[in-house]
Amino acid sequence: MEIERLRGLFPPIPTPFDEQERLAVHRLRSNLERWRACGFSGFVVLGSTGEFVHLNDGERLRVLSAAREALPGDALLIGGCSLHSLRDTMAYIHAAAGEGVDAVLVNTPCYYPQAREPSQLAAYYRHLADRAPVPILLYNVPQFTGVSIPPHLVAELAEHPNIIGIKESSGNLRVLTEIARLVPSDFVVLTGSASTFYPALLIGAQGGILAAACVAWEACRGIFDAVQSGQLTKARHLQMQLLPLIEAITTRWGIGGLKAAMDLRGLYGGPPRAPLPSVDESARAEIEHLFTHSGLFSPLEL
């Protein structure tokens, strides 16, 4: 894979369910049809925002298949492939490759303490990378896994030719700075934190896999483009405008809030799968208020 294709903005798309929490692949296709016109570098399915942990194996493969069918052949598709055991993760990576993903996103083992030791993490990722038919992106998301990949280990793993980048979602700029300092120039660092998107780009991130981009693609794309063209005042202003919306949707209300915001933007959000909660009407009203008063959208865009 050409590394340049991994630089830019990627939405980690939510998995749509109907009101009985059944998978709604036709909604996935219609959402992708809308997002295809938004200037993204590619798409991530079955990440944390995609509720990967709430789907069974058959549902996951249906999502991958539907996403690949809905996208042009040259559209970059990254699939979340993080199961508990090495054996199952390896098997799932092969299955995802068979459905047409271009790369896979793999988070850390997190259940048993012994598997979280740096030496075991290194062995885990190297085993996968040696045998995976598609490139691997490391996924550092300690707020969910309780495990953080140390920057020095990221740098060591970056030496493997089939480990091509990382989604760094801790939001810790010190960690991201150290990773950017240690890894080679052909290893792609993508931030998963929209709240720190602007400073992350200045530090050395080459793009972002941002849940906020699912509903505020104009602002996220605007920040990225402004930094690339040296319009830092513009990028900083967009980041400040976007911050209250990000904090409400992705931090306060989580996936239920993001899906409510998708409904507001004319996409299909629908409910998350229990035990994740949907938001109530007062929260929906507050989300609409934040969109209306963010200064990022005209009434016709909502």
Second form
There are 4 protein chains.
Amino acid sequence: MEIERLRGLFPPIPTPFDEQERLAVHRLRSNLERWRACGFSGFVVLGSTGEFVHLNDGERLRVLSAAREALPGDALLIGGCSLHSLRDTMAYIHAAAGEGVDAVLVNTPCYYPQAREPSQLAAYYRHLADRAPVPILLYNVPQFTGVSIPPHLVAELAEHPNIIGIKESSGNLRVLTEIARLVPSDFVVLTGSASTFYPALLIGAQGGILAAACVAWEACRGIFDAVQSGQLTKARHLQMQLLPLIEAITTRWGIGGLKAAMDLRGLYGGPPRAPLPSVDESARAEIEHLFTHSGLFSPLEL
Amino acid sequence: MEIERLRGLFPPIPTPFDEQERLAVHRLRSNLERWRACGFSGFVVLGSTGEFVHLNDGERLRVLSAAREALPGDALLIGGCSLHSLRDTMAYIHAAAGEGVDAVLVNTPCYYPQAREPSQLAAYYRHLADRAPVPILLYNVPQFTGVSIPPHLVAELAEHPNIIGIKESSGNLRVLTEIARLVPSDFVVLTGSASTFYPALLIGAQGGILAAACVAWEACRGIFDAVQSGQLTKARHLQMQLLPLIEAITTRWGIGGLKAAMDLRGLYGGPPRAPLPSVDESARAEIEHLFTHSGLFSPLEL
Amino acid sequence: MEIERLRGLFPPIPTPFDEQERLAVHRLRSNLERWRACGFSGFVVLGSTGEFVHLNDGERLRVLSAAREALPGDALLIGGCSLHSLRDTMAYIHAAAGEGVDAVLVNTPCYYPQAREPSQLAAYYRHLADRAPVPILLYNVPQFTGVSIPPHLVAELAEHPNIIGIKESSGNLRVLTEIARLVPSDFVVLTGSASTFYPALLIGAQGGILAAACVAWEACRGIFDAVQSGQLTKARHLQMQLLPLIEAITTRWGIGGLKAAMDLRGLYGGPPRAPLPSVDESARAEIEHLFTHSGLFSPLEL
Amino acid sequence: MEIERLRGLFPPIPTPFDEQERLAVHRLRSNLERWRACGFSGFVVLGSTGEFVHLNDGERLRVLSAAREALPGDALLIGGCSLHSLRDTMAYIHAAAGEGVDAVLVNTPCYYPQAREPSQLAAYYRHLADRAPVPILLYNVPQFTGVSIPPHLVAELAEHPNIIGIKESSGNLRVLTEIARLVPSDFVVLTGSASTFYPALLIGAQGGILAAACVAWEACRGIFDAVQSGQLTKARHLQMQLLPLIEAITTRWGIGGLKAAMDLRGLYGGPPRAPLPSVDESARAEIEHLFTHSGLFSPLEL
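Show the form predicted together with a further copy of the same chain, please, the one above being the form predicted alone.
Once more the chain from above appears, this time first in line as the rest of the complex follows.
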């Protein structure tokens, strides 16, 4: 893959469910239809925001297949993976490649302390990369997994020709800087932390996979473009305006809040799967208030 | 279920794999054959020690089915469950009941912070308990999941007629005491922490589901019986002798270490699934040394 | 010191302040007068409960001096110490010995990560023990300091003739069991966790330094005596009755709550020093309710 | 104070000790003599790097007094404070003001959980600010204290006319951005995290109090100036070159490492006070190697 294609902005797409929490692939298609016009560099399905862990094997493949079909052939599609055993992960990667994903985003195993050790993580990713029919992106998200891939290990793995980048979602800029310092220039560092998107771009990230981009693509794109063109004041201002929205759709209400915000933007949100909570009417009103008063949208956009 | 049957000692059975890490159900059968004579109150399959998270759906059912077949009809069989979505968990419980388990041991959802909130945990367990064809045991194992069920919530859930007990694996005796204080007498509290088995029995646990029991059933049983008969000095002595073995097969080498110790006791251990590490020869020698010098076994028993 | 004298129950005495938060040594004397009749094995002043960190150098010596004077010459007096530098700690120990303390209880340094390393802790305690004119008790209280002395290090330090015991306040019974397993029989293990007092006594603690003993000496003493005489049901029952009181005077309201409970028992409580909060009237009423309904006191005792 | 004077770069000065760990004020004077020519906006003494917690009351005042004397009257001098009780902190602030400090940097109380609550922190800082004869800077350093001042509380306290800024040392850029978003423009945000200095300046910090500046003032100043003049590539490059040095003098060897690096730069380093470890010869050689190969210094500068 040309590494250039991995730079820029990617939405980690929530998986749509109907009111009975059944997979609603037609909603995925209509959402993608809308997002196609938003200036993304590509699309990530089945990440944390995509509720990978709430789907069964068959549903996962249906999501990949539907996304591939709904997108033009040249649109970059990345499939997430959060499984625990090497053999399940290997099997999934092959299946995902069969559905046409361009790369896979592979989370760290996290259940057993002994499997979280750097030496085990190294062996895990190397084994996968040696055999995977598509390139691998590392995925570091300690707030969900309790596991951090140390920067020096990222650098070692970056030497593997089939490990092409990392999604770094801790939001720890010291870690991101250290990774950017150690990896070769053809290894892509994408941040998964929207609340540090602007500083991350300045210190070494080449883009982001941001849940906020699903509902505030203009502002996320605006930060990215402003950094490219050296308009730092503008980028900083957009980052600060985004902050309360990000807090609402991540820390505070999580995926339920993000899906409510999608409804607000004319996309299909719907409920997350239990035990993830849906937002109630009062939360929905608060989210609407936050979006309306963010200064980021004109009345027509909401 | 008569609650009396849940008191006592249960081994959380490791799932056997062959050298290619394929499920080896015949090894499960032969192990159970051996364990049947060890004085257990019943058997737990597919817990954390059973590598639930490393098996696919089909493999899980094969393990349940093989265990049920290998055991007499009146032997208590408990099936573990560590899934993230309510609907997957519900489906699994029905399937497990269909395979003949007497109860299910249901772990806390743990990936998303919003799903770990007490209110969400409460709704999750209540929804399952209302519909499950077999009784439910709560499972609290924060060292793996990052989630703790607060004691007051355990007490609230204990009022549900289909939630019959808890496996409390944190090893925090303050928490266990508080749970024992708050729950009704027909709710069973089992500890999952072998290193605090003796004090846990004295303060309120009615038994244990202990990985150590898979390889040192005599000592675990010895502690339990000594407490029943008031031989506290003996119980304390056994607990202390067990401590280095427990550390080896849990904290230090984990399931790989436990499986090596099973080989030592004439059972089939084999490898865990990657990325869980197998122990190397030097670790194997250390484990053998620990067992030989524990004072717990005669030469004929090793 | 004869090690026998360190077995049993010790109250870690709160330092009394008047309404302007000035040190009120006459209140310390009157409190000690009352406590002398409560069957304690000795007294600890200037521990965490004694607000060591809220007193200046001069005040600390006045507390030690007043306590020594108020107690019979054969009453065991232990002085706490929570300083960061070796030289300050050394100077304090000499001054405390000059005031007549029988032993010092020395907390782990905790501010700098490099000073928390086991090797530094070892050197720190050894240096002190080599020179201290009175014996040293180690103090492990990770909930306040963020530092844990590993059990194997406790065992190494226990070989020093001038390090005679440990106050282990983590409440982690696995840690306490491991310490009890590794130390020689003339090294005293005292728990600082009232909520695990009963199981701690059974597994290896020879007594406790318990804030709860300042206000519920009958129950704490009752647990100790019941364990000595093998009345386990009674000990367990008392432990459970104590639990809500312990939660109130430690986790929930802290030293402010403990001092309010002292008022209730006819001692002088008064305020803690800011920024520690005093309890308001509604908290005071809740604490009174907890004590009245604990089943531990007759109406005349409150 | 004119808030402008607080912008820029400040070294948090280590307190010099001789080989017997005695306070060596003449070394402080000679170091300040050297640092005066380094383009700092002012000087901080008795911060975490200044081993405040390792000094007694008298030593603290001697350090303040010596620093004041060694500096020109118009040089900004900030005195650190890490005490636990409100009354000790109040007394110290008055004494420090008497020695001529221009402002005090006041750490969060951290020993007791109840004192770490936001409401208690708010009352603590307000009480001090109402009475302090010099302005107050908040100090947030959770890696040492375990306490974080929430951004919304920083914003509330920023409204107090005598609370003029914050040293934010967590290095968490999300927190720093949120603080910068919420505080008024005349409240100064200084970062204490050298490893995120460059991105912090871009998102809202107006300067830094950086241990790294004690030994690599050229690079720290270079980052600051490059950001002011829009030379982002240069700033980013300097940040990356600094990273291994920062790791050596903070995380890895701490103050002992920093003092060794001071020796290297022709300043007086000397030992820290025990239990902080001094670096041995091999560590000293590693530090020298890191500095020599950082690309930041010419041979003449080392």
